[in-house]
Structures are given as C-alpha cells and as structure tokens.
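Next comes just one chain, in structure tokens: the form predicted alone.
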Amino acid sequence: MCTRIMGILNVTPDSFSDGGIYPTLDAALDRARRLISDGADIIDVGGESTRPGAEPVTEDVELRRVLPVVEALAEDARARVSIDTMKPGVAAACLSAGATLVNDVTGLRDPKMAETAARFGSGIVIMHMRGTPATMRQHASYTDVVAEIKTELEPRVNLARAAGIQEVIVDPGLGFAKTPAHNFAILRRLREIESLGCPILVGPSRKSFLASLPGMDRIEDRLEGTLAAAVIAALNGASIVRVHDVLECRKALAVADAVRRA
C-alpha cells in the first residue's frame, strides 16, 4: 500500500506560497518535471489562487494560465494531470485536453462540474469549504467538525454518483473554513470520513494552521510540520496527500506506509 502524492503546480501570481514564481511555460514545465522525478503521482494545475481573501479570475484569465500547462503535461505519461478548478469551462478545456482528473474546491457547487467530468470520464474531488477563498474565514463555526463535514459532503459525493462518475475522492478542507483546532481534528478523526466510501486526500502543505505551533510563523519553516501531517494523514487514512515538497514528503510517506504495512 502505497499513499500517493498530488505534487501543486500554481501558476498564479498570487497564491499563498508559490504565486509568481513559475511565470512562463518553460518554468512551469520544469517545475513539474522536478516534481515528476522527485515522485509526484499527479500532477495538479491551479490557475487561480484560493488562499484566504483571494479574488476570483476570469474564465478566460484561468484558461491562459492552466491549459498550455496541462496541453504538454499530459504528453508526460509518467504522471496524470489534475486541473484544480471551480470552473467548468476550464474543466472541459483541460479535460478535453489531457488531464483525468478534476480538483474542485467548492466541492460541486456547481451542478455542472459534475456533468462535465462524467462526459469526459475524468475523476473528480470533492472538497469540503463553507463561504469562498474570499469570506470562507467567516464560516469556521462547527458543532462538530468531523461530523458536519461528513453531513455536507455526502450530499455532493451522492451527486457525483448520480452524475456516472466512477472515481469520487473527497477532501476535508484543510484550512478552508477551518481554524486550527478544526485542522488537527480532522487529522485526528480522518478515519471517520472513510464511511463516505471514497479515497480521501489531504492538503496541509504549509498552511497557516501549522504557524499556531512554535517556529513555523513563516511558510518556508513549515516543511517539517507539512511532513508530519502528511505522515499522520497516511496513517490515518488518506490516499493521497497534496504537497509542495514531493521529494521530502515521498521520504516521509515511505515510513508510514511500512508501517502500515507491518
């Protein structure tokens, strides 16, 4: 049993860690190639920033940034190509393009989504997030927030099914509408998201609920907590981890995976 990793590829100006720094083409495709060698099973292609308070971007906008990306990366058969969008329209571009799966951080708020990826075949995310990138900070209230994940994610991965799609894998948010206390929970708990009945990925890679714990204020100090979420997701249950640092945390998962194995 192996965990997978989706290695990110923002080629965004603004996203939260990463925005700026693959402007071109060529640098985009040697980053992902570098994420490629260092063990990345997926690719996953975001044009459009969702950090907290981020604005949307046009279709348009989106589509020049991610498709002459996925258009020669799905030439690569070494990794599948994801396209992390809340778009159709960049998703059946992208689809139609290569790529065969699709990440959607609304989770399917758009019907649509789910029509366009069981035309073409594709796999789909479904994410859990309350609000937008822009006001999800305003809705990280929760009774319980293991269980209401569950409650509001099962009615999308229902409509995923209906849809004809075959491959549904969920995600509990982290960091989207989430406090900290919420993040870890949910790594604690991550097992009880397996009664959906779908492969469960998760996405801590340094993420502002890790700067709650001493030294890790600045994004580039929080490689080791990355490893350690992903490591105790593993254990816990996840399929498939969505990273940054593909080299490092392959290391890490290699550990947890024997273990689990043993």
Ligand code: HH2
Given for the second form:
Amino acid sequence: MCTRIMGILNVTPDSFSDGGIYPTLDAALDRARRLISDGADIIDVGGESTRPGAEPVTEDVELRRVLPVVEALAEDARARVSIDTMKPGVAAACLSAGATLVNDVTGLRDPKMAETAARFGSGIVIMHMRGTPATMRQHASYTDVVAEIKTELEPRVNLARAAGIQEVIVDPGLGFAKTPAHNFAILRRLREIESLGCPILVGPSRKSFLASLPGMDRIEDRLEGTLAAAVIAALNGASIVRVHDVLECRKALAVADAVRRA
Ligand code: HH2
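In place of the form predicted alone, output the structure of the form predicted in complex with this ligand.
Let's see the whole complex now, leading with the same chain.
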C-alpha cells in the first residue's frame, strides 16, 4: 500500500509559502511537470489563498488563474487534477475541463458544491474548518478536538453520499481554526477519524503550527517538520498527504509505507 501524494500548485499572488512564484501559464505548467516527475499522484490547483487574513477573490479572477492550468494539465493526463476551490462555479468549469477531484476547504458549506461534484462524477475532499480564513482563528476552541471534528464532518459526508458522490475523502484541516496543540493532537489521534469510513487526506506542508517548535520560524525551515508530520499521518492512517515538497515527501513516505507493510 502506497500513501498517495497531492502536490500543491498555487497560482495565486498571495499564498503563504508559494504565492506569486508561478505568474505565467508556462511557469505553472513547468512546476506541475516537476511535481509529477517528483512523484505526485494528484496535482491540486488553487487560485485563492486560504491563509489567515487572505483577501477573497471573485469567481472570474479565480477562474482566470486556474482554468488554463487545469485544461493543460488534464490534457497531459500523467497525474490526476484536483481543483482547490470553495466555489461551485469554479469547480464546474474545472471539472468540465478535465479535473476529477474537488478539494473544498469549506467542506461542502455551499450545497451546490455536492450537486456539482455529483453531476460530473468527480470525487470530493471535505475539509474541516470553522469560520472563514479571515475569522477562523477566533474559532479554535474545542473540548475534544478530534471528536468535534468527526461530529462536524459526519453530516457533510452524509450530504456528499446522498448527492451520489462515490469518492468521498475527509481532511481534518490542519491549521484551519486549530492551535498548534490541536494540530499535534489530530496527527496523534488521526485513526479515530477512520470511523467516518472515508480515506483521510492531511495537509501539514510548511504550516505555521510547525513554527511553535524550535528552528522552524521561517517557512523555508519547515521541510523536515513537514516530512515528520507526513510520516506520522501516514502511519496513523492517512491515504493522501498534500505537500509542496513532493520528492522529499516521496522518500520519507517510502519509509513509512515499508514500515506499514513489514
Ligand atoms: N491547506 C491549504 C489549502 N488547501 N486543502 C486541504 N484539503 N487540506 C489542507 O490542509 C489545505 C488545503 C493551505 O495551504 P496552501 O495551499 O499552501 O496555502 P494557501 O491557502 O495560502 O494558498
């Protein structure tokens, strides 16, 4: 069994770690090809940053950023294309351009999203978040973080299934309305989320919860921490990890996968 890797491709000016790095279609496609040759199974294309305090963008702006990339990548067909969006209109355009997975950080808050994914026969990633990227920090208060995430994800999973979506993936949403301590507890207790009956995706990559540990203040110093978190997630039941550093993660996960098989 191999843990799958979702490689991150943010075509935004303001993403927290790779914003503005791929300003042209060619630069974005070069990056995507690199992620694929490094071992990404899925490319997750995002056109709106979700970092705390990021400015929301209109559907038109988001589509102008992501659609040409999705079209070109879907044609290439060496990796599956996922669209990271909370807007059903963006999802629909990208699914008709060849994406086969919708990554919704609001976890189907807009009811049209489930209907859209079902209509195109696409998979869905239902991520846990409270509030919005602008307000989520105020909502990072739990009595039992893992139990509450499960309780809040369950109706969304049921909604997706009722809409007829076959492939439903859940994600506890590291860094979204969570303190560093919550994120560590989620990684330790990830298996408890398995009872939802869905594959689990985890996104630890370069995130600020790692900065609560020594030597990881700067984003560029978070690779080792990201790999440790990815390995722990894989050993605790994650089927997919979402990362920027695909080659390094592929090697780290090869060890985790070998240990799981041994
Ligand atoms: N994290 C981010 C964005 N999308 N999707 C899922 N399913 N899980 C995550 O943990 C997740 C996500 C935030 O990271 P990034 O894309 O690097 O930054 P930004 O939102 O600033 O573009």
